[in-house]
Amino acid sequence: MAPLIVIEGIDGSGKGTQAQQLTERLAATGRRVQLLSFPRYRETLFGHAIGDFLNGRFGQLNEVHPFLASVLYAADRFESRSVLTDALQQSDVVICDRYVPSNLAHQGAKLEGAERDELLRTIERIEFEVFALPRPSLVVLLDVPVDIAQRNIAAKKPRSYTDKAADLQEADAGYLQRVRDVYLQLATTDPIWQRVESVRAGKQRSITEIGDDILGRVLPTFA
């Protein structure tokens, strides 16, 4: 099976841009590379339901229990399992723009203490054991302060799943900060995680500079 490289970070951290850049740069070395993005809003039943959730159809963020929300995201990947496993069998490397760690960070951010720890264990059990999804080889965390992330969100092009400038999660700065905190917690407890700073001295690093940093973390997975 090919290595599975996951690009993570809060909304507005540049995941999609860097996942695409990494795909192109690895392909330029002659490797067969496939890129998948989660949620798959338009390709799966549960992806479509996630779009509804983010648009507030099922209530506000605090009105939907994080366990129930986590099942939506996990089921989107379960629907896509054959797509992912085929890609891993047919490619030299597969890159995911968001994967299981997004579920851990976003849903874990809605709880604290022992309740959070229990939910994180449950999500991992659902995704990796019940749904038998492949585990990542490397998780690259793009770490960006929330104020800069929200500025980036405001500059995004229209998305397929919403007609709003920001969905429920993107619009809530306090929530995004809690998600960032959980990401940083995960990055310090799992050796397959690599943290890449998107901002230095209060300024956003260039796409190329961040991409160089990511590539330097990814290439050793092929050694």
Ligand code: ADP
Given for the second form:
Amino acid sequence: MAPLIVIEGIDGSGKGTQAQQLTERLAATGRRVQLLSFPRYRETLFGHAIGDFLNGRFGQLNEVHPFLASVLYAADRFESRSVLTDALQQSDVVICDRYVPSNLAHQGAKLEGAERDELLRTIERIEFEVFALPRPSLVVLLDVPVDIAQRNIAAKKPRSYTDKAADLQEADAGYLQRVRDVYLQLATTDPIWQRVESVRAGKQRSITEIGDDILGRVLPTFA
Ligand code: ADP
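Can I have the other form now, the form predicted in complex with the named molecule, not the form predicted on its own?
All chains and molecules follow, beginning with the one already shown.
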């Protein structure tokens, strides 16, 4: 099976940009590369439901228990499982713009302490054991301060699932900070994670410079 490379980070951290760039750079080395982006808002039944959830159709985001929310995201991947396993069999590398770690970070951020730890373990069980989704080979965390991420969100093109410039989660700086904190907690406890700094000396590094950094961490997975 091909390596499964996952690009993670808070909203506006540059995941989409870097996943696309990494796909092009690896393709330029002659490798067969497939890029998948989760949630699959348009392709799956649960992806549509996630769009509705983010637009507040099931109530305020803090009214929906994070366990229930996590099931929507896991089910979107379960519905996509054959697409993912086919890609892993037919390509030399598969890149995911968000994957299971997004569920851990976003839902984990809504709880604290022992409750958070229990939810993180439950989500891993649902995704990797109950739904038998493939485990990543490498998780690249694009780490960016919330103020810079929000500036990037403001510059984004319109998205398929929302007509708002920033969805309800992206608008909430406190929430984004908690998500970043959970990502950093995960990155320090799991050896398959690599943290890539998007900012140096208070300034966002260029898209190409961050891309070089990511490529340098991905190439050893083929060794
Ligand atoms: P995400 O997928 O993490 O939400 P995107 O890749 O969509 O983030 O990036 C959000 C916005 O920020 C886009 O308009 C993108 O062009 C811009 N952007 C991403 N990385 C950088 C960077 N290093 N410097 C400046 N702008 C960036």
